[in-house]
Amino acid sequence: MAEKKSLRKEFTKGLIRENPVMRLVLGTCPTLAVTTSIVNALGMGISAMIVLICSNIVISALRKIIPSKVRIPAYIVIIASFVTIVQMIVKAFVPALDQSLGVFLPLIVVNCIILGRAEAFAGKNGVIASAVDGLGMGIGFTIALCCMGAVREIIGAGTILSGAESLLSIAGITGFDGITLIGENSAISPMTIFILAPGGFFTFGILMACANRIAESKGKPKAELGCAACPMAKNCALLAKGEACEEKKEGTEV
């Protein structure tokens, strides 16, 4: 019973309490870049979630074999392998989505959410718990992307689910390619700034404030901004000192 409760806690923490985007402020580059539509956001979220779950499982299974001094390069190799597989699948079955996501799909390799969970959780916990952690964080990441994509697409383009046929065609569903909310003859026009960079930052700020407000109303601490929130912050500090991958140096405590 206690194990089920613990797994449920690991799963739910990524939804709001430790949402990687809205609470930990990780993975902001793809969040701002690909959320011009719900379809792009959903595609990126699912791709990252698959990589996150698979890499967490493998890293957790190999955590006692991988030497401490080469764990980060080993993690990157494992993550890159799954990213390559996912990219090849997307190219084969959803080429339109691959073109829309562009360079941000292969850049999942260096997404700080993926590497951060590997370092902070998968490298220290069992396979099942790591898989659940990856699933929860992946869903939280996808939800955050889709919320941003919905706001920016509806207000900025006047459509919803534009380009959905590229995803639905995998299931054999054709004929639906989104809904136009604001037509050419409408009395109002879309606010195109929302699909540009300023609109992305504005939407991101509003949604992050809402997520933090919800979390704080439930007694959770305020979100840490900047490097302090990143699970890789300790390693970055060690790299800056030239002491990476060492527990201690002669005469120096790190």
Contents of the next structure:
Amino acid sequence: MAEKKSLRKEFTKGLIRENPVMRLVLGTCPTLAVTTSIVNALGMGISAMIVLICSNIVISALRKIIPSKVRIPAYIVIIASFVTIVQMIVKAFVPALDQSLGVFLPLIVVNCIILGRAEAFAGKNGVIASAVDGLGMGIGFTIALCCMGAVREIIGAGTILSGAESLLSIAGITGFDGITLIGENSAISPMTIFILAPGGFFTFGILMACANRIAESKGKPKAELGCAACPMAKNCALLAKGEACEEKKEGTEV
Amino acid sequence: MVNGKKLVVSASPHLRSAQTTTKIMLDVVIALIPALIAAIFIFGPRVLCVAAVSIGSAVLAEYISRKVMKRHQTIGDMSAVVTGLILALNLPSTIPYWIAALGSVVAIVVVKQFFGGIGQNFANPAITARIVLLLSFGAQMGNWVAPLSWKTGITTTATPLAVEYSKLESELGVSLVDMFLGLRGGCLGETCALALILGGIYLLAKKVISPAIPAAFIGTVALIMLIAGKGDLGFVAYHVMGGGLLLGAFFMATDYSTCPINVKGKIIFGIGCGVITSLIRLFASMTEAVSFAILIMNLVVPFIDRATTPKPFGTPKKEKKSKEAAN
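Other form of same protein, the form predicted in complex with its partner chain, not the form predicted alone:
What follows is the whole complex; the chain from before opens it.
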């Protein structure tokens, strides 16, 4: 029973409390770059989630074999293999998505969330727990991207789910390619800045504030990575003395 | 910031001044009235509606956001009125009202209240809102109306900076005197150089703004244009009166919370604005120079302030210290 409960905790922590994008502020590069539409965001989220779950499982299974001195290169090799597989699948089945995601699909290799979970969780925990952690974090990442994608697409382009046909065609559904909210002849026009980079930053900041508010209202403290995930923890003089370092202090102060 | 403490202990000197935020903001509004009147004369009565919508939504946005954020109400300090008015003067007269209102909301809520309200904004709210609107609604923001055409039927035109200086008279029919009087296409408040200079002089006389920023800003642009135009004074006048330079230099670059504290810093800030404006005007494909120059310089103000921190009296000179360190 205790095992089950903790597994559920590993799963739910990624959704809001330790949401990788909104609370841990990881993986911001793809977050800002690909969230110009919901379909792009969803494609990116799912691709990253698949890589995250697979790499978490393999890294966790190999955690006792990989020497700790070369663990980062080893993790990168594992992650890169899965990214290559995902990239090939996307190229083969959803070429339109591959085109719109562009370089950000192969760049999942260096996504902080995946390497961060490998370092902070999969390298220290069992296979099942790591898989659940990857699933929770992956869903959290996808939700965060989709929220941003929705805000930016609706305000910035005046459409919802535009380009959905490319994703739906895998499931055999055709004929639905999004809804246009603000047409060319309507009285108002979409606020283009939202699909440009500055709009991405505005949306990101505001959504981050909302996520912090939700987590705070549930009485949960501000999320932080803690010393466990810090790559410098082994050499950290402050930690040896039992003190918190600057980054940690900043996190706990608020 | 008193932070609710009853006793505030601070270092001397303790100066009392009758100057309040409300009075300063009222002075800025008074200084902008000539430009507003000129705009009504040049672009027609719709200008008043645009200004009313922009000011009204700015004040309303300030009121609602302070209420929602559970902070003390600050609409009494008139700063929202000034932001709304400056934003209105930065819009073309044909702007749809909802865009003007949206601009005010962006200025007040996103740029000002999200960062803590008056005195805490990272950039000039009106400038930032103008740039947000420009990037969002390029077509509506570039819809310039020919001066005085509201009487006979609105015709569109280009702004002087959009055509070459040599073709100013032949293509637009605008002379330098027309530019001085404001008889040209452009944003509401930027066209009438005469009204803007009057307003600027009022602010300088009332000591609301220090002359350092406008002088450095306009001076730098004039100097660079003098060199670029190979000594043609007409070219200099065309660039000084063109675009939003006077409006920006007197009313937007001088915003207290987004300009450096010291005179030295202010001069660096003004020169920076002038250089960026000139570079964009001379080499970039867009005419939007002043807004971007002020926004970029707004963002480096903290660094300018750090670099120009005055040396407290009696402390050793910096050069000595570095020499000692070298020895």
